[in-house]
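Have a look below at one chain only, the form predicted alone, in structure tokens format.
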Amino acid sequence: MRDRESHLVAGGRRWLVVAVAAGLIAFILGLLFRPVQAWSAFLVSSFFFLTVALGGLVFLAIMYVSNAGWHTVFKRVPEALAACLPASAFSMLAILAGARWLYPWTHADAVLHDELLSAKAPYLNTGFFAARMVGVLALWVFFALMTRRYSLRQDAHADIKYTRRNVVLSAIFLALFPFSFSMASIDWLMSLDPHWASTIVGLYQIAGLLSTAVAAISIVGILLRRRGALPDLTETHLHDLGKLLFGFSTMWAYLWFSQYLLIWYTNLPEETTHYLVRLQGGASFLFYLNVVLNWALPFVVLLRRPAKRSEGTLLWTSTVVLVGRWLDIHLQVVPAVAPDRLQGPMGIGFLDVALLLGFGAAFLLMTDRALGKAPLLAEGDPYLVEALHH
């Protein structure tokens, strides 16, 4: 199928292109002069794009699994997220190559004078480590192509078999998904501390995957509202996206109210360790922001229904929750890989900033390229007329 139009990205594409290069350049020469920093940096960049693009494919599983059919006028948006899941899953194989820098349990030296990781080194041990990684990435990689390759001929062929198909593979990848993402926000964040431990994680991560994906979808929907490629997105449909929005970044906070008050009650040393270095120099100004880009300033703007329903307050919250979203997983990594970083005044590194930026602009042209291979209206799908109408 050829590519059809920019729909994103018309004019600016040279921009991107040069953004990727600049990205791609500043992580080599950090390799070459401080890899811990570069892989640290890689990692959290690696990790968000990845939840964008794993959140659309959650997204697309919930609304076909309830028979949901508001948003199949922006359809086309999350499938095109989703579509950039296996370059994706291919960045995050890379930090295989990096794990020497990251995890302490790769060390034999370690392991053999750490009892704690010498216990847990039938579990995390290199090769034992990548075979999970694959295993997972490769069952995302696959639902997704699956997904799009049904919606892709319900709309050629107008056949509702395709999407009774897309069901059945939604309420499988949604059985799976929960246990498969927790073990991997447990294998590639909560181990680069294996001596902390939280049961948590998992729900944890997957909430702010779904806030996430909320936000992304938001936010490029609007944009291809802007541009007249989607004049059917109602204020009604970005009523239903605030909403969610809103649901999900108070289900985050919850969860991390949850975790830090257990810890905080308990007091016990080998926990309080991972939120005392949170707290110290810089990182405490990033600890306490990163509640108010992820919960208090949505919770607070999204509250009134005329703020769910305007295109630009929505798109601007999409926005800080997106730039909240990266901050907690940069809070996750990088104190435990390189606790010294955080004694500055920000705790953000030029390398944290020019691999964003390369590994968004990137992000950026995989999903532009994705809308283009396909109407974005989708014209054969049994709700649309619902849609129209929502």
Contents of the next structure:
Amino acid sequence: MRDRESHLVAGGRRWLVVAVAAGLIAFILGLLFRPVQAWSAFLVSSFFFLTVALGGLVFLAIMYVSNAGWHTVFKRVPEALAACLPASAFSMLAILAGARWLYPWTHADAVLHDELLSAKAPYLNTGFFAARMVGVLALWVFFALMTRRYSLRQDAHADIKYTRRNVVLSAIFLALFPFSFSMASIDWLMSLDPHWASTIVGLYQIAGLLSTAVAAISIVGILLRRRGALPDLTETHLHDLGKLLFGFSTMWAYLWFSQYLLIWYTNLPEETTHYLVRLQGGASFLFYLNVVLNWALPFVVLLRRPAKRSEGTLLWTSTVVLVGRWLDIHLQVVPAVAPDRLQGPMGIGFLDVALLLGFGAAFLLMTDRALGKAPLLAEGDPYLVEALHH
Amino acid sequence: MSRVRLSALREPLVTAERSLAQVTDEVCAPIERRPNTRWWLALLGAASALCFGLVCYIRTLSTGLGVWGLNNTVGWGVDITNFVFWIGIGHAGTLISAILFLFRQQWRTSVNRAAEAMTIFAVTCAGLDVIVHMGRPWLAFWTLPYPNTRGSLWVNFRSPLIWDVFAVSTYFTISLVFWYVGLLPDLATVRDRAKGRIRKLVFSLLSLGWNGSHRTWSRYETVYLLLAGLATPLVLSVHSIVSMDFATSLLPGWHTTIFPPYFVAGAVFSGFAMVLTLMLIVRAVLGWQHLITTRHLENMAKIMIVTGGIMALAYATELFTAWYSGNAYELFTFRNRMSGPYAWAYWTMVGCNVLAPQLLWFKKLRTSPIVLFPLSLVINVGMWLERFVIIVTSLHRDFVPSNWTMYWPTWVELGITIGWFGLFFTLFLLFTRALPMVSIAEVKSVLDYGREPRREPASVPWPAPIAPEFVAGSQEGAV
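In place of the form predicted alone, the structure of the form predicted together with the partner chain is requested.
Full complex below, order starting with the chain above.
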């Protein structure tokens, strides 16, 4: 496989390397002086970029099982995102080192003095937690590597059998994904506050992952198109991506609202704590901002047909959604780990931003590298002809 | 359609070579000939069931709700089970006609008409069921908010039951309008073929002066797209709100945040099972295997795998969270479901809704009508039981053990349940005689879908479909 010219980062490579280094330094300094803040920022950004990578794989899998053709022209983009999955998996594994700063149930004395935590100990204990984490990450990485492998082989042989194999792989993956990802969301996010439980959390995170995936694919696709690397990505493809972003962001809002309404209506103290801590203090505006960024704004903007077909509008709307996605995860993690942090005026600290930028830069570099490893147009794909005439 | 370039992997949607006129003849045939004995027998069966239901309802009206098995602890039973079941059945039609339309799934053209009709009949059953379950059905209009002289007595806008009134009536209205608008071109076709004067008059009035001009078609397409967009959120909202009848309560087994999406998935799941039941009968009786092909069956089976999977995920999540939440009452409810006196219902439900659909993973099974037909019935039984389990097992052993009791439906309730199936099938049978069961205009648009590659020289080997001028880099030649 020949290395190709980099299209995504082009001249910005140096700045991205600087951002990665800065993020790393900030994290190390954070570990020394403010470990709780450093680890929560690490979890937020790590999980966020994991959903970007995993989202790419889920998007591809859905396209394979539904025999879709329109996406073939940019299918290397979600593939490149999914190629970052192994690295994202390693960054999630690093959470195990910081678990004692994040998860109250890792402290033996806390569990001993808390009836509820003792009851949950068979599930919420470090060993089992680590085993589950390794298990689901390995599962996803396996499917990411296999799908990518067959897709690249098809470039050389243009054999239809690789499409068929990927359909089977994707079907198995899609059967396992909702269960594994729900479990991961419960483990990694919901158990930060082990006294609180909600059944919708898994589906809620899946909806978030889907809108993350479409937003990320749109951004990378549009950047490539702007640099002239993906001329076949037409307005019609953007239109469909815009529709999907509109749909998934609305689905996210639907699940967000379902949980909020049911907890507000029933008003049970053990459930309302989740919202109380997020709705009090100076940074409570973040709670509303979350809905604006993830849903209200993309909904209003993308409602019109010309907006979905416009490169510029779709690019910045996708960016807003990605920022919203990060904020949503931030709001899952930070108030649970350190409730007092939302009392301040901002609710987002320097470390949070530094790690987001560091992770983001590293992710961009990896995506760019994956894009360079294969032709940007999957010429052996039997559905390419449809995508070129979409 | 034919100008869209397709991958060589695409297969035709209509599997027999048909001209446009042949499609019209074929679809119009059942409504232009006299019904045969089989149809009369089927109608007799359905109408008898409906009459039995009516008799049972008259008994309820004349004697009071006491003839049902409800008691102080179990205030909702088969009545609300039926309501949720029929609302659920009514979901597949709009999903097929609106959501699959927005996703440009052209295979929907052969099944959307009948599925939408099914939706409307199912929602009719559900809407009437709400009135039937009332203690004083003659006061049903009290559920509507309007300025009145009853001491200005307003409905409680905070009650999910009122949201239900709005949601179901909106859903019914939009589904009906959407169905009717979609029917217009075909009503005009029937009008143009009509022999009798009355028939001609009726279909002339119904087709609203459709003249088939470009302008008419252009407006029709716009309206259809807009209605599809409007109907899409309704697919989700109706069953979400039905789920809130339960989930806004404090009751373990009812109050859980996953209910809205879980109910929607279950509705689509059961709705598709019912569409399959009906379509399998229709295609066998009318010999329409080339219109409603095995691929249509397969696609519907795939949607059932997906929605069945969401159901399994929801069951698993609920069960896990009942333990994980550490709430003793929640855990008890689920234990009671699994090993209490209604355990038979719970395990039948799991068998029908989680285990049985796993057969659909195998292509051989999901393309075989002989497997699909009993499976669709099994799923319908499972989905009816699911609502029964949710409603009755959560109620019958509540927080105070002295309240604990059992609920068994009486013959009157079961009779009304049979009556709903009678009403549903009577309406559907009448529909098969009155209106084109397949959207003629839409099927015509996909007649040559996936056919053209076959007309090219057979010697073209795969992967030839990408002609040199279409390969990236030399885009000038591309259309």
